[in-house]
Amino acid sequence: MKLVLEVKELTKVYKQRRGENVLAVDQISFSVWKNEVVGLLGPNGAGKTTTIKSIAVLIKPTGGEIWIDGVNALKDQKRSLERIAAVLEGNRNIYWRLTPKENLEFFVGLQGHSVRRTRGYIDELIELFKLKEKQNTPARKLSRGMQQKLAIACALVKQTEILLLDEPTLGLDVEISYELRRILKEMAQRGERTILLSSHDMNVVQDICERVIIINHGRIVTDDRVENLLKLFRASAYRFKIEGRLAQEQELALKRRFPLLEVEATDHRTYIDADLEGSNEIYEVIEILKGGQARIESIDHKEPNLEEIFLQIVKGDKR
């Protein structure tokens, strides 16, 4: 399989004129294999744009190395950026005056692939992000979903080896983002790109990408498969089904002991949410339940979901 990108030792300080420098990434190092999809996650000023844009050549890191493709990015930008294009904070890298049709003509051209030949292409994108009724309208005057999927569809007309896609549902109705979620599943699917994505929508990140990066505090915390991540977590989560409502004394005393446990509380019954790491702290969990003679009618492993064992780990829950 072939190495398309890698980060290594990436370190980013912003310089203030007043009080401390700000450490933004810490020796990040990862890489990213030929069509791979990739989830950047992290909490907000985690690092996450700002490896993004180091990436896309935007922003000048303090130290380390960013190889794309084989070439030296911070040392030879024209031919890295050859092989990258980004979409960054939605729909900014359109031009309003222009149509959806003139847009991807024109960054076709900028990447200085021919128009004429690339026709079948262009018509292709518009079809697939719905875009042919409005294809002849300036982008100013589409709406905000529509101007998104161009803006994805102008860094795919590009044809470039890696895709970096910071926050692409950000701010869209649930329509349009389901409809943005089956068009990159599909590319995914397909093996069409390299992509690297970040977002704080976790049903985006699950859908798509196979592995996540997960940044807090300028380093990384995890990089592992999605799936691997679910079955760990999928071991030690439970659900404890209680007849009636918990006394406020034992509530109180398990979340004390275990501070990410949820409680939800119906007329009848309690559901008890727990992340629990072996056996022994099961039966604690069943002993303070006892000493408020709780009734337990269950107790089963409970289907985690990627944005529960995200938090577990920003948090640093899980070990």
Contents of the next structure:
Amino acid sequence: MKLVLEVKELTKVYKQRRGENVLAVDQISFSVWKNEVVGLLGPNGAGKTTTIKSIAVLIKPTGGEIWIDGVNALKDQKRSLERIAAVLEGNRNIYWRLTPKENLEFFVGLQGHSVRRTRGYIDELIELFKLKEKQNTPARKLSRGMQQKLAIACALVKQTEILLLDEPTLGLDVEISYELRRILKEMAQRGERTILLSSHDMNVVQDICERVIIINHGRIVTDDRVENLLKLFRASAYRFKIEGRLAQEQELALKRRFPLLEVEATDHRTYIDADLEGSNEIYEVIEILKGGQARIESIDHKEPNLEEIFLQIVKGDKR
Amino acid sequence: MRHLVLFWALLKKEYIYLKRYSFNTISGIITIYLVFLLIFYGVKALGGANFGDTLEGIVVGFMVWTFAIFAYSDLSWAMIQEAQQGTLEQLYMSPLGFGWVAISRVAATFIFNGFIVVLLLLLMMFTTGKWLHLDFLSLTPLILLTVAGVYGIGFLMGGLALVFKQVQSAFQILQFVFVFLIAAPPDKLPFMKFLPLSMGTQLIGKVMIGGVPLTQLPLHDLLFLVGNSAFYFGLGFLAFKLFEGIARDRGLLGHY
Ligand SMILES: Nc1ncnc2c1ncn2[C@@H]1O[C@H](COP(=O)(O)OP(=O)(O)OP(=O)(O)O)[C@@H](O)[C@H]1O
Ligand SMILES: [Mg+2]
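What's the form predicted together with its partner chain like, now that we've got the form predicted alone?
Now the complete complex, all chains and molecules, led by this one.
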């Protein structure tokens, strides 16, 4: 497979006139192969936007290298920009006084491509993003969701190899968010583009991406295929259902032994969620529970979702 | 070829804006026209007939001022607006380079502003009865050269706006500085010709009032104008590049 994007030890320190310098991105390295769809997942302030803008050479990194299709992006900006389109922060990035059609045509021209020869693709995108009815309405009169769709269409119309999307579904209502996800997913499945998208919404990443890079405090915490992550956690996530309540000392003993374990009590039941490796650890939990009044009703494998995995990884990272 | 395609896209966008917001354009022209009438007839009432030359000078000066204001405000306001809209980052991502995008935009607006100013000029000449020499072949390069210095200032202010953001009040002050640069006579204040606009306005006056064609203007004056405009344009553009670098470093291209 062909390597299309290589980020090597990317570092960004924002110098501030007052106060401390901010280390936004701290020696991040990762690679993206052709036609991959990679999610950049992280909480607020993790460094997602900084990473994406550095790749698009809108921010000058403090250190590190970015290679796009074999081109050194920091040295040969124009050549690397031939291969990149980016949508930053949602519904901005478009001309509010121009209609969807005029916007699309403008961005084709900005790329130096002939509008006449791109006409077919412009119509295709208008169709795909359901902008037909509004194609002659100025963008400022469109709904936020429509504007956001248009912004993505304007990036696609440049027909670049790589598409960078910063929070593409932020602030959208559920319906439009799903529509966008469907479009991106189909595009990915057809193998049309290489996509790097950031989000702090795990559902979006789990839905669209094959691979996820989780960053926190400007560092990469994990970089793995989404299915691997799910598998890994599926193997070790357990939920104990217990009749009645735990005694205080039991709960303390459990938490001392397994710091990340969580206890949730309802009126008649207690649920214990824990990551356990191997049967020995399961027996340890059972051993501690035996001491009190509680009766174990069931022990189940939990179906994890990316959200929980993310929270655990980020929590683990903070300690 | 691709460079021309980009220029065409910017030209088209400017045209659409002009057409879609023609109300703004027209009301702008009318405002400028009313201010002109006020000044023209004010001076006429004060000085009477012995101000003959001055009255024609006012027409020329006003034309240059209009051109300068259009050129300058267009560039610096555009920078702020595009930063606000988040489209500035898109312009920066053009593979043909932001430099070419900026130059194309300047060229596109120069063309449209040219039409508007000619229209305004005809209107001014019609109402005042002061018909001046409209030798477009001589005037176009002269005006281009004169306004180039102003574009330099526009770039400088645009760069400042990228980094420091709140510079609108300085924008407005500069518009009045232009009045001074255009109106103060370089014959009496020799240092003036080292500043932008002054020298160019004088030469334009010679063409329009005196009927002298470009080829018969003193060569050293023309060369001086070329040097002056190149200096201010270059300085402004360089300053812009400097501020752009700072903005890139601080991650400010997409903020306003
Ligand atoms: N232009 C800037 N100047 C100074 N600090 C900045 C700037 N942009 C971002 N930061 C800081 O750098 C860190 C990383 O910010 P960044 O915007 O990259 O995070 P993010 O993952 O995109 O967050 P979010 O989910 O909120 O968009 C944060 O601490 C942020 O405050
Ligand atoms: Mg962000």
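Numbering follows the first chain given and starts at 1. None of these values were measured; they are calculated from a predicted model. In this text, the rigid core denotes the largest set of C-alpha atoms whose superposition between the two forms falls within 1.5 Å.
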Spell out whether the Cα of H268 moves at least 2 Å between these two forms when the two forms are superposed on their rigid core.
-> yes
If you line up the core, does R257 shift 2 angstroms or more at its C-alpha between these two forms?
-> yes
Rigid core superposition, E303 Cα moves 2 angstroms or more between these two forms = no
